[in-house]
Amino acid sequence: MIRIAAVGDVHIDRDVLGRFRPALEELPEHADVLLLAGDLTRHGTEAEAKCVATEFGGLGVPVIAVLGNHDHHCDEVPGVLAALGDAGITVLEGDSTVVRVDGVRLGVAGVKGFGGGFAGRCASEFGEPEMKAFVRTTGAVAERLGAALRDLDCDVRVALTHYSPVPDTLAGEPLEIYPFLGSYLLGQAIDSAPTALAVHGHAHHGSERGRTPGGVRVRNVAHPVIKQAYSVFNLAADNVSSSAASGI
């Protein structure tokens, strides 16, 4: 059994550094692996980043990223990347890490993802340059996503992202807002090989549960959400389940 525990949207600041600490270093006695699921940041500063690697690093256990919107919004990209790294946190986008929990190896693939909408209510690759740049962005992730998925060498398998894959863990946002929450491509990116899980965030007003149209379990797992430090899931090759996890 593989513990994985997952969280996003946590928005760290100065102001916020310790909120989650008292929980996390209790985390090597509840899972194996840390899941950051974006928006790590609130404006996605180099300084905000140093702040993310103080409460999220040294916790005894892995700790894997992708970022969220708000992680590139000051386009400080590399610095937010450099200080992660220096805490020893993986942070993927579009690649992929493998993770040997008791002999069995977890691979996680990642991307931040992007939006678009879902099937029967997306947008399209015809008409304005922009439009078009718009769906082909998304499209490109998806591709990437899908790529390390299938290339990973492990015997389970997870996906990481920021934007939904799926609209069902969107309930309760409105509905205006889907195509800027997930995309259908992450989807059927993650159904393009044996996936056990999918966790992501960003939609802070959604729901927790969902499925791919493959049968994917798919997680929320944005703060606001789990209302608590981290979510745990247990995974075994044909199964998963959740348990409740320290909160804050």
Given for the second form:
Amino acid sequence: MIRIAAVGDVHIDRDVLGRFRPALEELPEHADVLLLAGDLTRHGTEAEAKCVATEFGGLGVPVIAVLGNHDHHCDEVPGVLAALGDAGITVLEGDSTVVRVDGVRLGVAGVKGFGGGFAGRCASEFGEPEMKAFVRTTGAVAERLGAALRDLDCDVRVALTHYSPVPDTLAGEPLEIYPFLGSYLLGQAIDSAPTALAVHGHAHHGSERGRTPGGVRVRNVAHPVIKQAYSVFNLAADNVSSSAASGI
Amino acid sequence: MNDYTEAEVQRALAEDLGVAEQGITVVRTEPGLVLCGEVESPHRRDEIVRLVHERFPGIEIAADIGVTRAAAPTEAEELA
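Structure of the form predicted in complex with the partner chain, please, following the form predicted alone?
Below, the chain from earlier opens the complete complex, with every other chain and molecule after it.
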């Protein structure tokens, strides 16, 4: 069994420092890895990222993150990445990492993702350059996520995004803003590989559980949705490929 | 208060760097508006109310904003 802790949208700044720490101190008792599903900072300054590093660094388990839209707002992404990297937090964007848990290789592929909407109500690559650029951005990001998932050499695959790959976990949000909360292209990318679990944030008023059209379980771990420091998902043995289970 | 003011309040909450909140719902009521949602600290709740009072001085505001709990989970979800 692999135990995955996850939370998104923690929006850390100085005023939040220490709030998560008591729960994080006991995290290694409950989980083997912590996933951070974007919007780590309030508006994407290097100073806020240093607060994230203080709060989520040195946990004793690997911490793997993607950035969110808030983490881009002040155009300080290089400084944000440096601060997180200095704390040993792995930040994914179109790539992946593998963590070994009791001999099982857990592969996590991640992207921030982007919007565009869902089947029947999605934006199209048509018309003004701005509109085409918007849709192309999501398409390119989704392609990178799919490639990263398919290329993983591991026993269990998990997809980590900030934007949602399905509309299910947006239930509770106004329908009018769904196109700004996610894209079916991310779901299609997740379904292109044998993914065991997809984790995202971004939708503060959304709901916890959903499923891609291909049957991959999706969990919205935005902090205001889960209302706890992190959620823990225990992936049972039948999510682990037969080669890993048999020790080959 | 009309639609345009409601939109201005919503945008101010997101775009003011001292607030930067996209998760607050603005509900129009007869005397003014109610701000609903969750934030990460009491300070942020106070900043939201202060900002709206300052930018929209004529509007009566009620705040129903909670601080998101950050306790350790009491149970895990088993994914068979």
